[in-house]
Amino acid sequence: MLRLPPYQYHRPGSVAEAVALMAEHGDDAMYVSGGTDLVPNMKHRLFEPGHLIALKGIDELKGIEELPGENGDGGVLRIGAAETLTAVSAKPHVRELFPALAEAAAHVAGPQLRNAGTIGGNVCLDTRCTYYNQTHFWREALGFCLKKDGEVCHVTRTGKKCVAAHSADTPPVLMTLGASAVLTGPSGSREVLISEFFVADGIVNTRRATDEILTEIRIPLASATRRQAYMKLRQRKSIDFPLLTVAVAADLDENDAVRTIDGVVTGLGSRPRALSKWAEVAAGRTLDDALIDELSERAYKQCHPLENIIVDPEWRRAMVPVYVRRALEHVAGA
């Protein structure tokens, strides 16, 4: 049986008084909220820490709502970052605006983890690798790796950058949809793009500091407007992270001719990947069978699965025009 390790719990009562308990306790302290990814890896002793702060029962996080802009720039669609996944999934504000972060939202796990995890947790989800997500008795008899306690990538077989992969579902949509984060910390709370949030790097791959709190998801009302669309690739639809997904989100005109057109796909690298120069092949033309054919196609070309999953590489960027191509006919015959 796994154990955990000795930790003292902390229930602080608002954003702030976390804040000033993660100051207080320091590098041995962690913020936790649903726990369905932090907990099994302290149990793998991939974290120890003797503090976990935990969030979810702040008021402050919790809540969707639309909130008025700023400037005349339309107003946003505010999520608490601790509204569990199947709160956003299931309620018709969200499925209404924004129907892709919906079904990105319910195909997280299964029911019993969307219950727990939270919004917040799965933008801010560690980054996973078949070397790293094993037990200290897995990992030792390996020689450690460079994300944990080694100094080489098992993947690349080198010591210069860990690849361990994204594995997040709602990240994809959040990028399309020009979503962005609000961090809380110390120095008071900045805003970033979730298109910006991230960054190639398997150890840490977020912008966030370890001391800051994602207090809030923000979507752009205008973005309801886009046609958009999510796809999963997993072995077990009902509970399994995904071995690749695509989320799609365009504009077109009332002649069905694209004016802007995103596209990115996750599970691969460790962070989500925009696919380039989509808009510049499509803008103007109709969202069909050659077009759909020409993104798929270069969305093939520009992703390149490393094997950080214990799934073979090739047949998943195999997978990558197929999956590519069904948000595309969803797109299109939305």
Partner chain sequence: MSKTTSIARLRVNGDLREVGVPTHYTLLETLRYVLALTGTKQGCDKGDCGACTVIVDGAPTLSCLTPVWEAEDRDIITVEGLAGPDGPHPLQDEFDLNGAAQCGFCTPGILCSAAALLARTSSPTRNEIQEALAGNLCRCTGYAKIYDAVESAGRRLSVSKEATG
Second form
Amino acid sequence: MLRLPPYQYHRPGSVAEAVALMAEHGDDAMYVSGGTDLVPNMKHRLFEPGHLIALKGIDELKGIEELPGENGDGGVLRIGAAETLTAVSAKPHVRELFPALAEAAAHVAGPQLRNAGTIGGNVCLDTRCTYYNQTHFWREALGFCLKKDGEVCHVTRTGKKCVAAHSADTPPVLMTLGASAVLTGPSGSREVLISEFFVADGIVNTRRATDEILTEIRIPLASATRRQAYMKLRQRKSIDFPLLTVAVAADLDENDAVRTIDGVVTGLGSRPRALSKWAEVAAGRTLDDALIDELSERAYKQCHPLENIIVDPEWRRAMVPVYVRRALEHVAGA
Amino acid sequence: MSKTTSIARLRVNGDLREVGVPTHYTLLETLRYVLALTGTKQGCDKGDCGACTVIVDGAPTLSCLTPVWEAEDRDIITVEGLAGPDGPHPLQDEFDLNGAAQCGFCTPGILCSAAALLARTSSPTRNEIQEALAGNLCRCTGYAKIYDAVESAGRRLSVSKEATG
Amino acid sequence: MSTKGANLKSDWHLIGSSMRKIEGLAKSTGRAVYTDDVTFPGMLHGKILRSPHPHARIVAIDTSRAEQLDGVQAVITGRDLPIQYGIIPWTPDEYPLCVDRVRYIGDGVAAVAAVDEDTANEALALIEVEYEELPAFFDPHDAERADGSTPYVHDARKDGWNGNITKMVKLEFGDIEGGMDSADVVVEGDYFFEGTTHAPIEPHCAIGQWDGVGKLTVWSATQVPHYLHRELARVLELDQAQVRVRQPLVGGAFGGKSEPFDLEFCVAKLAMMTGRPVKILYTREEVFYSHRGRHPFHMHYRTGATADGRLTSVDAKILLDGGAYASFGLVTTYYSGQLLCAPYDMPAYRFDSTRVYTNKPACGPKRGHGSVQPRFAFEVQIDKLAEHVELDPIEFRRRNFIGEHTKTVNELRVTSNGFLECLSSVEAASGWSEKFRNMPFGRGIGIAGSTYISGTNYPIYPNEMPQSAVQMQIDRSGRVAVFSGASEIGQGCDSVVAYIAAEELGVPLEWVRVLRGDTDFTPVDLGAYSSRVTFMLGNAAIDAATRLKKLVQSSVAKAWDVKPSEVLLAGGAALWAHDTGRQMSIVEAFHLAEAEHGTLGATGWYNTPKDVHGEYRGGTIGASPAYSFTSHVAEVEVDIDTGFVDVKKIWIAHDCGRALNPVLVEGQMEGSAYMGAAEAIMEEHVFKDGDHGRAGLHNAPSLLDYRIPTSLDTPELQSLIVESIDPEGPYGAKEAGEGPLHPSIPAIANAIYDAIGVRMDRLPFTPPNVWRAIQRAREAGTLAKPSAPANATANPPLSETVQAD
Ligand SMILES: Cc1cc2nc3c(=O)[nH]c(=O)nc-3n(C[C@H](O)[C@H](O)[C@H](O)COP(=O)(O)OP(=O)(O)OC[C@H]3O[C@@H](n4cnc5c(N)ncnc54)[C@H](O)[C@@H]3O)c2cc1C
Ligand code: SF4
Ligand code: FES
Ligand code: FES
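Can you switch from the form predicted on its own and show the form predicted in complex with its partner chain instead?
After this comes the whole thing, all chains and molecules, with the earlier chain placed first.
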């Protein structure tokens, strides 16, 4: 068997208790939710925490419900971080308001993994790389790499930067919906926009401090009026991580002209990439073939996949405009 | 970190079992090597194949990725728990009748995924079956006979449901 | 018995009907026992330390720290097992653990036995190995060209030879160049078949047990217990009589468990050293390193045909990338050429095949051993030829049908042959004539055919003894015990012997018990490889059952004062053929027979015909008692923006001689077509190169990154059984386990061409590869639906020349 390193499993009953356990064990502890990312990574000796602090049993981290707005904003849909991807994808509430999110959640991994994996874990997912998600034996034969145990990056071939790929399906959609994450740590809670949550560093690609718990996702209910699309490129129709994920959301006016439009792609670099200058180009125009062409072309120019994933980067790059176009067509036709 | 052992309270196939388990064991290791419930199989040990699927609180779950402590206080059903006193579960019988188990190594996991599906709906569409089994790799059958078996079992379950209720 | 096993009457009660498998319910209820399900009190767990280098000399190994670790009971290195082995007796080139040189990343160098796996892993980390790295060979062309300036993968057997060459075979039949000259069209092409691996869901596992005084038992997930038995005895220097191999049910094999592996020798040695049972279970990563999968083939074909679509000459040159060890490579090299000569008539044929060693995991036999790769190339060649001569490709194939009860150009004897019926079945079922060259751009349909052996006439080690045998015994209760040494790997061979016993002896199927998987009490069967089992074991079972049947018939006949041949045994009774009202229960009949003849037991066996091959070196390789035939039609949809090939459906027609149990035959057909489609569209067993991390490192030894299709990726499969009734097969049966894989791949390639006019001559047809081919076609202006053959409808099928009888 592929053995796990030894650890103690803690099952706190509350967020406060979990944060306290983390304070007690410090660097030797990690939070675990569904474990579908962390457990394989531990089996590969990418992490060897002596203490796992389980979040799944904490009631505060559960629930999918609408919260009324404060000071005139329109309220949010709150999704507890420990809700499973199955729950997120099946919940009628999510499907009606944010169909792209339901779709994204329904396309993560395979059915059993979605029954265990959580949305919090998906947002906090470790980055992935062909030189990293391997056994200890394999990585040792390679000579390890910068992200773990080694000195060089085999993708960029320098020692300076890790470019492992952000590979989670839901964050791009959450970004286009203007969602935020609530993080709770020893010094209280803070809310961070998902679009500002990620940083371009493959080693640790989020702004979450290691002792902070992502407690919930909040999606502005106002975003429910946006037209949304989600597309995933992968070689098999199940189980596989994305080679490319595209999320698009747009507000159209009564004449079907674009008021605002957002596109996010991931599966390429260390963080999801918000496609730039879309709004400027598209504002006031209808989403016709010409505009779709223009936006897809912009996406292509902005994306430069690397060999962090073992699949042909040139092809992956060529797929960016194809999938962006399909997503835009979906939005235009929806 | 050194290895330690604790007592796990597990409800497996209706039996409450209290067993000493090294704290870093997965549910799969506990089922197979502590409880001797070897029906559940291991094909990759890291979430890629579905051979280790068991039903936890009604949901097909990969036991190789489940820390054993996460399974405490829940209802665990393994392939050994599908059959009842009246004989095998219709799925088990139909798998045999339809030749849906060749080498049989993926079978326990597939049966757990399929049983959870049929518990939700006894007349799933072919596409629903494919979706439900999309996390269980079978290398022998090409899946065709598995679909037939799940459909036949579903029919038997609907008939018996009608009869009883 | 003789080699004529066929019994051609067709009024059987069980044979030919759909039946349960005897272990079916055990499998679906979780009761079935596989090797890793077996444990023993006091059992230790072993682990193998593997080489991190693709090619290196072992300078020194220090195991002392590992030995001192608490919980470690034994540590071994190559020096503890210094005898070489290999599945082919002429090419032993492996040690259980490397002695002085490692040859691929993953090669075993030491092993430990400890109280549990964690301790064993800890111990491995404490073993210090000093290596001297050597330059390595990864590209087979480089290996072939090597001049000895750096060490070969294996030392040359003679001075001046290239040690990287495992085997060269050049065989020529008929007048090649004359055939090419007489052709109206010659098609020439390069093809590449990427390596693929078996990926059975069960990882290899073995347990060793030593009784302390002289008896070794090894449980293993092997598909060749007999060969394992022999090699264990040889390497461990025991008499074969001291060794017992037990084979629990096997969770898939496909050729990947058809030779001894390091773990089996290691558990044996460690058990002998510690006196305790020792288990080793491969991790999935180790399964990838042990490999023995399909060889990457670089192929060049030149094929000539006349304007009316008859083959004139076939010329092939093939380079096989063998990986680090010989494995079955000698046979693979022959098979790369020998198995191409049917179902089409070839007036002239030549192949020139070379297998080289490279510093990668060893290749070996995978379902359709050695012949899947050339079949891909050749069936695409045929598609191209048909297009050149403007014939429908099915018609082209019909015109070249070799016929039945004939000989191939390389002198293989072909008996029954249902290939034409296979062609017409898939043609009709798929709606071929409406679809071919007629679907919208992006959708297409393709055809391919093939043949495969039903076992080999010659065993792996030369001997005159039977290839398969069973022992049957009748109990007073009516229960029939069958002792079978055949390897149940999911294909249903245990059930087949039970069906035969029940059929012949007239007992209900539930009364038959198959005792299996133990070399101590089952007669020898050579193993589950080259699709030999149903044919050979089936004939052996018929032989044993008929011997017993005769005893029962004679006793009943005596009691009734009728002729023995008039006594039927069926449905739990003995009946008089002329008046079935006259009957007695089968138990009563057995009692009569036992009273008269003594305890009822018999052995039965089968040996292959030995006089039906060409008199040339290698002429025996490829010779089989019977050949199966297959044809597939595949329908695809190609997304030209992405390169995704969606295989919508495969129609599989397979001539299995007779379907003893159609459910089992269909299962083999569907599983084969699935595996072929998988190799076509997604599987690639590849390695990093120097520009990507480290050369020789397995690209992705996991079931996540070595992608095999999920339920959502598998095409719809429709089985069409064709029964040609072979004169020598059991009840006329032939193989069904490997043949039906072959045509999937070229049928898909040909369908892609029909869809978008792009030839895919290199596997696999993954989206990036197809996308690149589409880009090239776009630039060349050839991305378009190919035009329909002019002669397709003008020429009605030549039915007078194609009818088999
Ligand atoms: C075979 C396979 C295929 C997969 N395919 C996909 C795929 O297609 N798409 C995809 O997106 N993912 C995929 N995954 C990854 C994973 O299953 C999902 O991303 C899942 O959502 C992770 O959630 P989890 O709860 O299991 O995370 P965990 O494994 O529990 O945690 C992941 C990481 O996040 C941290 N963490 C988790 N929850 C919190 C929290 N609330 N607060 C702070 N930190 C937290 C953990 O410490 C850990 O570092 C796949 C995994 C496998 C094994
Ligand atoms: S991108 Fe470079 S540093 Fe990061 S994981 Fe991959 S090889 Fe390692
Ligand atoms: S063993 Fe759990 S998914 Fe493969
Ligand atoms: S029956 Fe063998 S893997 Fe499914």
